[in-house]
Amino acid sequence: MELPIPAALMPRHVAIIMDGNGRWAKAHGMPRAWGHRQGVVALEPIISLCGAWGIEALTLFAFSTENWARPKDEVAQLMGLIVEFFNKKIDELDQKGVCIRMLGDLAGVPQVQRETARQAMERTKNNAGLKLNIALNYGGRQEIVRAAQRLAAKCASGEMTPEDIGETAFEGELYTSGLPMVDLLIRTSGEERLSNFLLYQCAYAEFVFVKENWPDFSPAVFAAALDAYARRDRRFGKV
């Protein structure tokens, strides 16, 4: 698929809240688990297109710190899909040069998922292609508190002083350290909120909300979202 917008206008970092799997399944008379599975199917071409179109980083909201409150069987199904995705796709992703990073508190994730994620990160850590970030057991507020705690610990140990703390130091303690700030945030299913996702990193992101549920997020819908982004006048607080 050819570039939907000029390369010079392509966002460096795209973040996606993949919403609407359950609603999609309900609309098709299927259980929520089927919707989540179809969501994984929809994800594969989007990852490929990001690499082909020269997007530097793609961050996906897979499982939030609040999602543990969902029914236990649904949580188990989501966790199972994470392992299934990596088992099926890690060879292909590695061959394409994708570098995988998990964002979130992996210590709070079941051991099988935690080890699967860590193995994927270790295997692809030196790859120079698309930076694929998967937010797992992630919360934006938790990330900011964690960064503050880490900086406070460095001050307490004498490694730095409070006066040393600026944006660069703070960003260095975020899960996204070393990545560009988010240029484009896409949320599917017609919902229009951040839901505690990348609160710091989206300070100057452009938001595009699409009506399609995530399983219907096709390459054409993605291209339309990029076109909407390219038409924005990004001033970053300036005139």
Ligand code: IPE
Contents of the next structure:
Amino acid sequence: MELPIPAALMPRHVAIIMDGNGRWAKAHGMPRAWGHRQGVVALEPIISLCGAWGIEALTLFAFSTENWARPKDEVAQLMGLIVEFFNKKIDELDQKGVCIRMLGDLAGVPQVQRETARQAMERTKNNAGLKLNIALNYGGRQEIVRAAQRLAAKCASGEMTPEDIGETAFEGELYTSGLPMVDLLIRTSGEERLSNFLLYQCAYAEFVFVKENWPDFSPAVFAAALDAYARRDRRFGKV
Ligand code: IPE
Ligand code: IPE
Ligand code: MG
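The form predicted in complex with this ligand is what I want next, because the block you gave corresponds to the form predicted alone; please supply it.
The complete assembly is shown below, putting the previous chain first.
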């Protein structure tokens, strides 16, 4: 698929809240788990296109710190899909030069998910292609509190002083350390909220909300979202 917008207008960092799997399944008379499974199918071409279109970083919301409150079997299905995704796709992603990073509290996920994710990160850490960030057991408030704690610990140990804490130091303690700020945030399924995703990193992001549920998020819908982004006038507080 050709570039939907001029390369110079491409966002460097796209973040996606993949929402609406459950409603998609319900609309098809299927269990929610089937919606999640079709959601993984929808994801694959989007990852490839990000690489092909020269987008530097793609960050996906896979599981929030609040999603533990879902029924136990749904949580288990989502966790199962994470491992299945890596097992099936890691060779191809590695070959394409994708560099995988997990965002979130990996210590809080079951061991098999943690190990699979750690192996994927380790295997792809030197790859120079698309930076694929997967938010798993991720919460934006938790991330900010964690950064504050880490800085406080460094101050307490004498490694730094409170005066050393500026935006650069703070950003260095976020899960997204070293990545550009989010340029484009896409949320599917018609919901128009952030749901605790990348609170700090979205300060000047452009938001594009699409009505399609995530399993219906096709390359054409992605291209349309990029086109909407390219038409925005990003002022960053200036005139
Ligand atoms: C998004 O779809 C997937 C995750 C939250 C992991 P949902 O499961 O939230 O689907 P809806 O919003 O209930 O339709
Ligand atoms: C956000 O979707 C989390 C993920 C997509 C992983 P939710 O479906 O959990 O968010 P709310 O409950 O509608 O805000
Ligand atoms: Mg939802």
